[in-house]
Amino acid sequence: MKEQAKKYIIEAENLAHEYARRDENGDVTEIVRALDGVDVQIREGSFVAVLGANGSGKSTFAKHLNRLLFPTEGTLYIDGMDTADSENTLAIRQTAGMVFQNPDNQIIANIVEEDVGFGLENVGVPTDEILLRVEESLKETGMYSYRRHSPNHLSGGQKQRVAIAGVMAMRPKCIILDEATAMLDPVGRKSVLDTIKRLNQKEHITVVLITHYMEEVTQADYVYVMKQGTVACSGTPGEVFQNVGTLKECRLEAPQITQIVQELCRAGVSITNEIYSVERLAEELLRLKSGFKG
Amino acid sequence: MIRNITIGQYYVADSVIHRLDPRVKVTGTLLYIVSLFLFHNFWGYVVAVGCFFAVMVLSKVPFSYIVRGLKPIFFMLVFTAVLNLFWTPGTVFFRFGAIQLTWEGLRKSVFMAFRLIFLVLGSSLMTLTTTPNQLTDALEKLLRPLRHLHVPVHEIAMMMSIALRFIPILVEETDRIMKAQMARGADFESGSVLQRLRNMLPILVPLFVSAIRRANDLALAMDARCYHGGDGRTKMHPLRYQGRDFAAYFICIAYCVLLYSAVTYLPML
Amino acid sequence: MSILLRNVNYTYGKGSSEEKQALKNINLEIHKNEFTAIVGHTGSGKSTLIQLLNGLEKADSGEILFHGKNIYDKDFSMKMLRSKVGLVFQYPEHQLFEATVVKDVAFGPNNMEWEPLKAELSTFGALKDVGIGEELFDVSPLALSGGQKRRVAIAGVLAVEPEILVLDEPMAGLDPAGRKEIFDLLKKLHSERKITIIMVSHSMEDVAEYASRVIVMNQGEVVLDGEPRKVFRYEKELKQIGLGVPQATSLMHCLAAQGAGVKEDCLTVQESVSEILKWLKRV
């Protein structure tokens, strides 16, 4: 991989965001610092997860990536564009598309394909081109056969894939999933994750996955863990999961497989901590066991 | 339950009526509704009813599906029918104490019920064969001249489209909220009118909170997808008249002519 | 015996284009003081099932007995049933409506036509049980955090003093620590207050750790029913219907399938780790 050649698509430096909480009379009661000195760098084409408990600031961070919010302090560049500059709004939103948490509250149109075309209509893409791109992105997300359906009759996972198609139709470089799997059941969650993984691998779309489900981040290239508006730790999933204490402070918990690996290590079993799947761990253990015998 | 409202519920099918330009359907439906109120003649109803069924068959929407649209107006129907029946002066054919029924009243109530029924059936048929988006597109286009009077036509159309999308969601949510409160012993069926209104509060507050939240989320999602009003916007399915649409307009005119001649030349019944 | 379902059928959306048999010939008995988890993917009928238990939905055929009495009998009090079988829905936002936390929790007791003193006692008792402190009593429920909202919603149902508490995905949307807090609360209610718990859950890890019984639903039918240790033996079958088993259990199955002589029915991380260590040391 030519990792070095790839530039940063997201660069946050000392990013801070404050908002004022007001009482009934509109007087400011409190200044909340939702983000506080966040440094994040994400390379083009990578799959990055941002982990954090509820209220850790991860969604506030996500909204900055799409210029739905902008920095109080510090800087954030999306593909070289400064998010502080309002001139860049539309360009940023076409570069970094966003999928939100609630599947119902982000589908605007009453028919699947019309919703996928919504963003393209907004930026004035000609009709023929819209039809082409809508078809393409519906096929990419496996929702083509539902193109004439009403979104109301789809499952949560299907609705999220429609939302992903809507983003993909804009041909973005980056897709941000702001807790997009939080309201789904395991089947729906898997279908959404499989879809974005495919987009990451085949189309080389940069993926920023914001979540508090630990199992989802095992596939990521890099993980940022957020706590009270700051980055508490970061690294590969294996590195991050090792910080049991930090994770606990962040109200998070490593997946069972990681916990088992760590417990085994603690008990003196020599095993690598970069194992995230049941099959890999079983394989490793069987090899160890045969080593004992031999 | 409120789930039965069919207006705003698109019926998926592939038919000539579904494919028609929504502008034709909106204009045609308006014409049809107006026509219902312009005659008081049996033959007129025959033409109107015949026309409705002809379009219905073409549309492939089952009759049972369209009829469901009548449920919400059932009481209004009965009310107007009774009102007309009892309070229209004329030749009395039945008397019981202070109650008297007249032929004119009977005729008027039957005709009135007919009009209301076919008004609802006609508009249901339109909404069942036209996606809400097409509908709002049609209105946006048809009302376009009003822009010069500073009417925000695009915004109104967008609002309507979104409202239509969220009606089924909020209806379902109301159902869930009702159940959640009933699980805590709430009673929505007994008590005086005032009491019952008060009892609605546990439903209305969560519903409003949720609606506001949804509106907020949706506004963000629209922003994120580069929505910035109607300027410079293109259309995925721009409205373009086809041959069949002109044919349909012609049929609308033919219907008016037929109706007029039926009412004028056939013997009064 | 608390609740008995006999040959229960339920069809959703009768007469519409979306007609679907949501429950097919369900026979179940919920015993006193069980901690039951109902699992199944969306559309398996689990939500309908729990709504039948307190009479919010009515079965098309079959009968449901509560303490031996048929709940569809004319003289059976639905109001009594709903107070004895408390149902907490997935989204607390669907039930919170009052201006303050206390008033909201008092909604149930006030509907019960109890003496004011009893209503008040059970309101504050429920708030204490779920761990909502005095400082939050006069706060608007809408200003609370996700986890707190869920607690208040549970308190609102607990306040009518149910024998059975039914919860629809009580952990949905909560972070790992929040989930644990709710689970510990349920465990406490179960062991200290002797409340029978029935909950719908998607997390097999949580089910394995907390439940004494698992009911697996698929396409409107009960396909597996028993202790987690027994039910989770059927990993292949569970995977076929879009479910799974805890990773700790799956690991043991995977090892055993490849000839390792390990005990397979481990449910938790601790059990699996000690079993693996024992196995590794064995020569």
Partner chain sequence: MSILLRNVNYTYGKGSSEEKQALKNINLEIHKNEFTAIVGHTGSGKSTLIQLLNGLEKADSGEILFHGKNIYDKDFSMKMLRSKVGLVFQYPEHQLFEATVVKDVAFGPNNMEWEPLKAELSTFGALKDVGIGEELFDVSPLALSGGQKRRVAIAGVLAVEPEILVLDEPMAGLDPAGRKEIFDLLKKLHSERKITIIMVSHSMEDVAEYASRVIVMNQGEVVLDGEPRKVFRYEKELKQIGLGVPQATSLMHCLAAQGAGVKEDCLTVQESVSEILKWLKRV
Given for the second form:
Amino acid sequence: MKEQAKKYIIEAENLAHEYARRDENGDVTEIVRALDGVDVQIREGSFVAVLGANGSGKSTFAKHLNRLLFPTEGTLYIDGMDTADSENTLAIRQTAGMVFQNPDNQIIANIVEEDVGFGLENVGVPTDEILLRVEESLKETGMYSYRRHSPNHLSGGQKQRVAIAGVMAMRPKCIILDEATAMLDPVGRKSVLDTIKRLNQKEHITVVLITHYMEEVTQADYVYVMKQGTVACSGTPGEVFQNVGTLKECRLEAPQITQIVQELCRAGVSITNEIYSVERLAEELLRLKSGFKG
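Having seen the form predicted together with the partner chain, could you now give me the structure of the form predicted alone?
The text that comes after this line covers the one chain and nothing more.
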């Protein structure tokens, strides 16, 4: 399917959300506008990152995608379904699966394969189909060999992959990861990111990654940067990283490797700015040194 023929699976127009702060008597003391006129369009099958510092509104936006929250103003459509309509709640949650920051909040069974199949049992999927989906999901996330283990004996990264497998088994069109790597070490973060990137490329599942880690967005097709409930800028990772001033205003910095590449460009080195890893930079510098022009 050509890119221009793909439909938008997520469409937000002038999306706003307000929280009411109350005192000890329950009286409203302040109205906080956590989202303020957000416009986002995400194509089916794409990998999109929503980036922002704490308090930027990115997690509030994520909760709207799974209808844990619904708009105060504006509209949000998930696969053509209006999130303002409560009758769409179940269908939206079957379409857009959510993986949260702490996997312990999503893992409830004592055996990995039972946990992955739990959601399927709740919606009445036949047993044979449950067994098939659990097996496929665990293999896709690299956790099949742990299928009979207790989740309590797994690492943080492994638990998160089990949580992803549980969402995958429901066969959603879209997976939303709300700071899903925030509690993991670098090895665990890489493992989870590799898993979701593989799911996006192989299974064509739309991925929405909510994060404050700049390095994580380098694999995305498109990035939205949020600040105080609004979209401060958007574009490909390379385009976003060029907006140094805007990123600083959002309390963010481009990845260190990107800053090095930018300094090399300013120094007159003929090098592409679409470089996000040390390995890729080393290859480019060796190419320049050898005079290879391919």
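C-alpha atoms forming the largest set that superposes within 1.5 Å between two forms make up the rigid core. Keep in mind that this is a model prediction, so the values were computed, not measured. Residue numbers count along the first chain shown, from 1.
- Relative to the superposed core, E18 undergoes a Cα shift smaller than 2 Å between the two forms.
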